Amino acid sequence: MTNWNVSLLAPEIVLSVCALLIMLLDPPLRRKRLAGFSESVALVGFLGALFLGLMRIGLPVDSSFGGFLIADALSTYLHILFAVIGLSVLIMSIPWLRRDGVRQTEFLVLLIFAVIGMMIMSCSAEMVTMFIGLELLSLPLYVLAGYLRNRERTIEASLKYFLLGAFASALLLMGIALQWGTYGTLHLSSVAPGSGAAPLSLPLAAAGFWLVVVGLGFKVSAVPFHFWTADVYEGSPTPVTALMSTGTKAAAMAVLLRLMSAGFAPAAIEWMPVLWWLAVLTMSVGNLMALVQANIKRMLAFSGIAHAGYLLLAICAGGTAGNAALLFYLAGYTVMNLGAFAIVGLLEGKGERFQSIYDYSGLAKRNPWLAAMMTIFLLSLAGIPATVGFMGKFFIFTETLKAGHIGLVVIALLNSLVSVYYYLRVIYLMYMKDEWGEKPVCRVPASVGILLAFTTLVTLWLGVAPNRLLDALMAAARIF
């Protein structure tokens, strides 16, 4: 007999209601001059969401709708994360949205259903259930990316994000049907070439596997299939932007996380190479590019296309404690990405024009708070020591030494060198350089400066004290 536990979904449930309610009531309220509607109930779906997700830590693995949906340590996890992110995006978007006196209903519906896709993804047992996930997070972030009508840029960003994005769907959707005509199930502990239940020939299901990687690749931004993500950046809204460079990136880790540690394991001596070669193209590509990069979005998109090869090395790694530090990296990469991306909408003004590295001259003088904690975030993006980033890359370069891809490690660390440069350059643009030109003022509004205190504080805590997390990321990683 078939489960039809709902209560797996209870913080999509929650969401989907929150998002309703805000399409069905704000117009009216609207009309009435009852401000704030729309913000409050986005807020209360994601701290209802953050907290079912915490309710589950500890419970069993259990599964519902004939095994198509699994909830287990692994996606416990990456719900808590996704409420954050989408909590998190929500407190830097309200402060823009007002700014810049752009509609509010609209997007915040579209933010709360991408966020309700990355968690289907999180929880999805079977390949079908993944894209629908997927493209639940992809149709709303074209629009969102695209939200600003007016600009120039920000259409063309929407477009090439579109028309890309369609492309790899349509890949990876040909790699699922691959796979069905292979095995005759899509269910992800049961369709791996390679492991003798095939019907039809392995060409066929190692076609599918590969079509299936190169749509995830686009999700991750690996190069080469990267070319969208500087452009998509730049000329996205911020708060998008930070939506893009964390959840997008993390909900498609998890499933390459799930494909390659249960559905593909038995063929990781035929995947290794080619994903080894991705690791290294990502990460070498990502840096020289961040390298000459004088617009900050662009530097932290390729920023991003660089981390993404570092969470590569993780997968070649594999084994339990691999995947923990995978996990570790992702939970570390999305606060500190969030907290940079934050004070980036603060300081790029009204029409987002202050987005160029100079535009950072002088901080220091201006806000010291803002330039003291970007220097953290940078710091820690850059792997410096007594910053998340630093206990994150060192987990993974341990465990992919393990592995025994001694060569793979000794990029890593010739790139994570060369990262140093363009991140210290903001730094001693901020600290070192005097003011010129015109200057945004900057008012940071309540609710961001906890989410920069909170952020920051993370950041340094997860630098020094690891070990607690990592424990319990290892109970998500042994399902595998």
Given for the second form:
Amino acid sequence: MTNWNVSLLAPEIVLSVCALLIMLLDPPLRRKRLAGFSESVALVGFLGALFLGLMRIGLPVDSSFGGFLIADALSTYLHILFAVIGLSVLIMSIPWLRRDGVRQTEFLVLLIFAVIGMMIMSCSAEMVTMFIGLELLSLPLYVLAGYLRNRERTIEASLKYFLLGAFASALLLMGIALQWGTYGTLHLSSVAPGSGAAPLSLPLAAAGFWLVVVGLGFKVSAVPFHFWTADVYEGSPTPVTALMSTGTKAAAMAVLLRLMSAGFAPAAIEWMPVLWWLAVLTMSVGNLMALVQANIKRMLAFSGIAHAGYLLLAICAGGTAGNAALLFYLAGYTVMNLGAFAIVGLLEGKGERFQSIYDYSGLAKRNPWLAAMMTIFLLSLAGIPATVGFMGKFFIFTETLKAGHIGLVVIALLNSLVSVYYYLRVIYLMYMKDEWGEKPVCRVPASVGILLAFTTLVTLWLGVAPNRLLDALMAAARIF
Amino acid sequence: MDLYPLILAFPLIGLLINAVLGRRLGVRGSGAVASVAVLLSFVGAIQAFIKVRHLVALGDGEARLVVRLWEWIHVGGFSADLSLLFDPLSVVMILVVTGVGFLIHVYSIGYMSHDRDYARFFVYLNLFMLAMLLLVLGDNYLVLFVGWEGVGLCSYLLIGFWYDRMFTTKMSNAAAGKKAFIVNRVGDFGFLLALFLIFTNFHSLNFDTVFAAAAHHPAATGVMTAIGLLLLLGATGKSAQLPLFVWLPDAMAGPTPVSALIHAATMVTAGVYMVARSHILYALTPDVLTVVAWVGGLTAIFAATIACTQNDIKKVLAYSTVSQLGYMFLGLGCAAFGGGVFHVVTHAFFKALLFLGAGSVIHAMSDEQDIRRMGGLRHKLPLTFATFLIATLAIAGLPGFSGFFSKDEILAAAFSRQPALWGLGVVTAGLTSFYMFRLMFLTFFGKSRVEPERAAKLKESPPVMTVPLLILALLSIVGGLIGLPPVLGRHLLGGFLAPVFEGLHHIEGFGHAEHLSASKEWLLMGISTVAALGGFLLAWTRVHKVGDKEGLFAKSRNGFYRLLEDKYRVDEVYDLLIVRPLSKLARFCWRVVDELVIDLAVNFSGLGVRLGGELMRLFQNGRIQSYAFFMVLGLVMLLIRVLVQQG
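Next up, can you give the form predicted in complex with the partner chain of this protein, since the form predicted alone came first?
To see the whole picture, the full complex is given below, headed by that same chain.
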């Protein structure tokens, strides 16, 4: 019996309606100078999606559209996460749009569609649906990355992202095709068992699997599919960078998690060694590269790559607890990264001029609150106790250790050690150095202030009392 | 309304108010806030006393009130609550602490009136009261330890209160504070080890549990001895006994009210309190108790001899404090736990009075502390003189004054336990009398040796300072009446404290202490009186009579005298044996281990990591073709691996 339960898509539908409303109504309304209409609609859309996501907590597992979509605790959690990300990016982007005098209608619509794409990825139970979600996420991002079309760097970022992204999509699609050819099904949970053979025993199946992993690895910026990350993060408008570094990574990581711990879990013995190397490379290259960056967005880009490595560690750990650790880390990473990028967005000034880490010199004197919050985010990214970054790393490393990957944990710990250097360097500059050059006065809009307060509190709160979220995530970590 | 459960809250509130608003309140306002806070605590202490006395009078069960504030730590098998224990011992202590503390707070309003940092001063004082109450009232060793460290911190802060001044030509006030803190840390280290031993053996730090467990299932003798000795080490640190007494004389760098409150009347008695509290543990190890007695006895005479040669009014009092604390330990060591506590009480009265009197003199003398430049002050400072005289009579142990009774009780206990210790005590009593009258004569009698410009400003202190002196003088006279020897009447304090030391009766050798016969009692009292009078006469002939003749203050050729003047050169010995080697070792760790080995290793690995980053950077060349190439390369390597694995 085919189930067409549309209610599973409620958040996506609400967001789509809002996007359409903006597209249809903004041009006529703009002439009447009804400023703020589009922002309000987008805000309502994200809040609605967040609300609907929260409503779904605790409901039983359900599937719809002939099993193409699945509504389990994992997809509910990710819907909530993506709604929060969308909301935060919206809040960050409004002052930016005003500041740089950019047309906003399209920006908001593209943002909403990208978030819808993430949501679809998170609840797809099957590869083609997943691919559609991925493309729905990617296409708006290509445009968003180059949104300031009169700025060279942005265009370059957009083009690079598009070309390499298209390349990765092609690989992914190829992988999906090979899977279909081998197993005759694309359901994430049943690809392998359906064939009756050991999951990756056939060369074509294995090739298909790895092509899919590479396609997703591109999105989570796993080494060596990461080269685009720094250039694109640096060139894109900061709110877009925030969206890419949190949303895209979370969505692709969630699919990878479903893939590895559902359908292909029995083949773990075969993919584990490769994933081991991917994790090691991703962590190490990310951290080493972050060390030598002078642009804060590039630094955060490489730090994001390193964090993707820690997330891959959690996949290596596996098991319900390992998955829960991954999901917890995802929440923590999202929150602290959103906070950090919000501050970067505030401080870069009109035309995004001040993005060097040396522009942060003396920030503590100029703007003690921003400096304090940035310190908290950076400490959390470095994994210092009493922050969510520490707790997340602690859970992941513990689970990885329990799974027996001692070498992996040792390398990860060394990596965290290295990472402390470049995070602390910014803190050092903010507190120990005098201001460097003239800086415009940075006014913090109330909305961004609330966002920063929220992310700071969550960063600290989850660092001190992580148990409630972790317990809730244990449910989401049972993947079918 | 019962205030005693809130006894900790008052100083806390007081210090918060002063920390936030102190500067705006002015010295009187700020001092009033701090004093009222302590007064309220004192009222709470009186209420607790009345209740506990009622319970003692009922005579059944345990005479104690427990106020459980909150569960503090609960980890695994370990738990410690923040509970206040009001039993006769702790109630006596808090009465002294808050009562004397209140008087000193009031006195400080006058004494600190010219200091611009009065708010900080009162914050520290209230913080001290808070920590001291915590120390005394905690119902387990952990809370006691928190208070113990807290008073140590306050002591450090207050010794270095005038951190920008020099204490002596060689030592700054801040260094004096540091010395006190570090020497105390040595004791604290022993204390902490004792706590660990207690916990591993008795699985609790709660007084009741520990004592019950120790009495019924004592640990191995070695362990019990170690616990006793380590606790004693802690006590010698805080209570300035041999070998850790060296910090107390230098603690005189603090403002004089601080010397009175912390370094004479209350904090330094914390060690006495702790040993008295742990009496069961000590009773189970009689050998350790003997060590306690000898430490006390030797410290008493050791410090008393030094005090005979000092010329700084506060230094004399400081060594006299060390010596008197020695008496207390002597009492404890002779199993006269009640007697030790009794001397804590009387000593608090007369020693606080002496210090406050000295403070009054110093205040009047515009910060002059050298008794060689005083003399004849009794005419200018009549009230100070009168009260100081009373305190001197009390500490010298002349019959009728408070010190006489408490000292006598200790000496009696020492006599029945170990006559040699009694001998030490009697000689110390004579010395005490000598150095106190020497101080008295040089300061208040004879011709004035005051420098003219100071003499011009000489006048009696204001009532806010003299009224506390008068109250303390009264207490110094009558305070001894709470503990009359058996031949004279009832020992009120002993009766009150009896329930606390009840547990001793179950331990072999600590049954009811056999009372000395009346004739022996009289004899002992007579001998100590003679000793006191002897000391007085010696001071009269050797100091007062010699008086202003030249040569009194000339550098003595007598080697022993100079040794005393140099305080037996203990500081120098410690410096040579401990401080210098340690500091050499530290320099080695710094220059060689840290700067050469560790720094190089760290810098080298940092360099390596950076080079790695630079190397990686080569691949990040910004060209899309090479990015795609690396992607494909990665993919190909993946696929090759798959093929190898399957082929």
